[in-house]
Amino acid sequence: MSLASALIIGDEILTGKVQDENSVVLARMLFERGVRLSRIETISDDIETIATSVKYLSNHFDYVFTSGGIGPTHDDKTYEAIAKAFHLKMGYHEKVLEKFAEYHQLFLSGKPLNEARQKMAFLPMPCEIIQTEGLWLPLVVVKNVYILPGIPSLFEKLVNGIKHRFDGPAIERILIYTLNSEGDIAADLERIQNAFPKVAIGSYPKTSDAYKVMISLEGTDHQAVQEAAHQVEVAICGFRTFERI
């Protein structure tokens, strides 16, 4: 199974001004496409920090997805940092500039394509440009690094536009709920986990009237997931559906 990592870039995330929404969107897409998201890092808007993290993740994962730092302002440093990570030159991408000019003519009449806006077309070279229907902003790919914006609405559209590129083994997930506490079910879960080592079994407590613990079972061996789920359900007096309140 292919492994992916996410690099969330932005001082606004680290200081609590903005909450990260993009890693959840990415995780769901990759899960559906059979790619395991194995690491999520959050770092500051610093070129050296970004470059170091990108280089490490690129060397250790099949795919890297960055979020943030590609706008027109002085603190948007992701493109420059990724160029530094791979010892690439920066240059204006003519097709991206043309796309920006078209967008400005159609939707931002009277506003010039000034130097700040052109900065968003100053990219590591070489790179791959992926255009998404209806969007002016391209998705830039350098080696195995997918460079995405931090704006959640744009991030989600761009991610959904490339999901066809990823096609790993389908992962089955079954959720089971119980009114028992984790302490009551821990021994049974450990026993079943040992019997099904290829099934990932996770326990997630929640204090509510509907259930006390949610058990997640995941794996690519669908028969094993089904059998393990059945054993868990019986052992912990579990149920698969409940009325959400």
Second form
Number of protein chains: 2
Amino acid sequence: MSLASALIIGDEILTGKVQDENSVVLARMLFERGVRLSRIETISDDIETIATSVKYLSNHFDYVFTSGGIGPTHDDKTYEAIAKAFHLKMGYHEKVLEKFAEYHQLFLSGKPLNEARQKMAFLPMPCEIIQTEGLWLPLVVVKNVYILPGIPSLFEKLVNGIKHRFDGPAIERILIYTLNSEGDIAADLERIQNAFPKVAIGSYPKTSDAYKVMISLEGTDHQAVQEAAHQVEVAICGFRTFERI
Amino acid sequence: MSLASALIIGDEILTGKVQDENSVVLARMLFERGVRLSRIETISDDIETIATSVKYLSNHFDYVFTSGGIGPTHDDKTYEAIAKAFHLKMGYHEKVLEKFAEYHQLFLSGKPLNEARQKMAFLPMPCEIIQTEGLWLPLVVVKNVYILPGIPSLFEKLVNGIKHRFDGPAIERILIYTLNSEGDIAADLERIQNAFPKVAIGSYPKTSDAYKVMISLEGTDHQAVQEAAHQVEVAICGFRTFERI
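Next, give the form predicted together with a further copy of the same chain, keeping in mind that what was shown is the form predicted alone.
Next comes the full complex, this chain leading.
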């Protein structure tokens, strides 16, 4: 199974001004497509810090997805940092500039493509450009790094647009809910986990809901997941949907 | 200013089953208390991975806050991983066990303190125990690592309970909103940022709101923050509250 990592870039998240909504969107897409998201790093808008993380993640994972820092203002430093991470030069990408100009002509009554706006087409070279239907913003790919915007609505559109590129083994997930406490079901869960080493069994307590613990079983071996789920269900008085509790 | 880092532990976040709600709570508390949160790492429930991150973060930052992996089930490995990170032995903490027994007597009609529940008192030694009023769950501190639970309601209570321990220089924040686009205000923002190097000026576009861009000015120098904010306001037709727009 391929391994992925995410790099969330932005002081606004580290200072609590904004809550990161992008990682969960990426996590869900990758899970669905059979790619394992192994690590998320959330860091500051600082060129050195971004470059260091990109280099590390690009070397250790099959894919890196960055979020944020590709706008026109002074605090947007992601492209520059990625060029630095890979010792690449930067240059204006002609096709991206053309697309921007076209968009400005059509939707912004010909507002000038000033220096700040042109900055968004000043990219690490070489790079791949993915154009999402109906969107002016390109998705820039440098080596194994997918460079995504921080704005959640744009992030989600771009992530959905590249889904088809990822196609790992389907991961099956079964969720089981129980009214018992974690302390009372722990021994059973451990026994079943040991019997099914290929199934990942996770236990997630809730404090204010219709159930006490949600147990998740995940794996690519259909029969093992089903059998382990059945054993969990019986052992802990579990239900497959908590509406039934 | 002290530097902090956070380590969010849990496969449930990396597979998108659950959205991390704890980092933003920690980020806001640290910002209010004048501590800079510099890095968040989100990783899997794996002892080696946790130990490696804890060691790195503990060496590079004044404080580390971990979230998750301290429950009674087989997938809770944080205490063991932290012991490993610092080459510490583990042992049952007598006072914590007593507190658990007392709680079970009072609220769980004397449910047995079985092996799984006792696991939550099997801690890296030595450690500091912080008891939060009205809560049975201890906050365990090992060196500069604060070990917090993943359940958001408990996480928040424990974080609020330790606020007073952190007391850095007050950071002033002014938010300014505008109906102009980032591409049109970028040059002004950069000029003002260069004139006030001690003030962190951030620019955050919205795509579906009552304003187009939120500009944030942050710093410990009151006069510099105020003066920079005034210049931004004038340059970009900004308002201090977006309800006025």
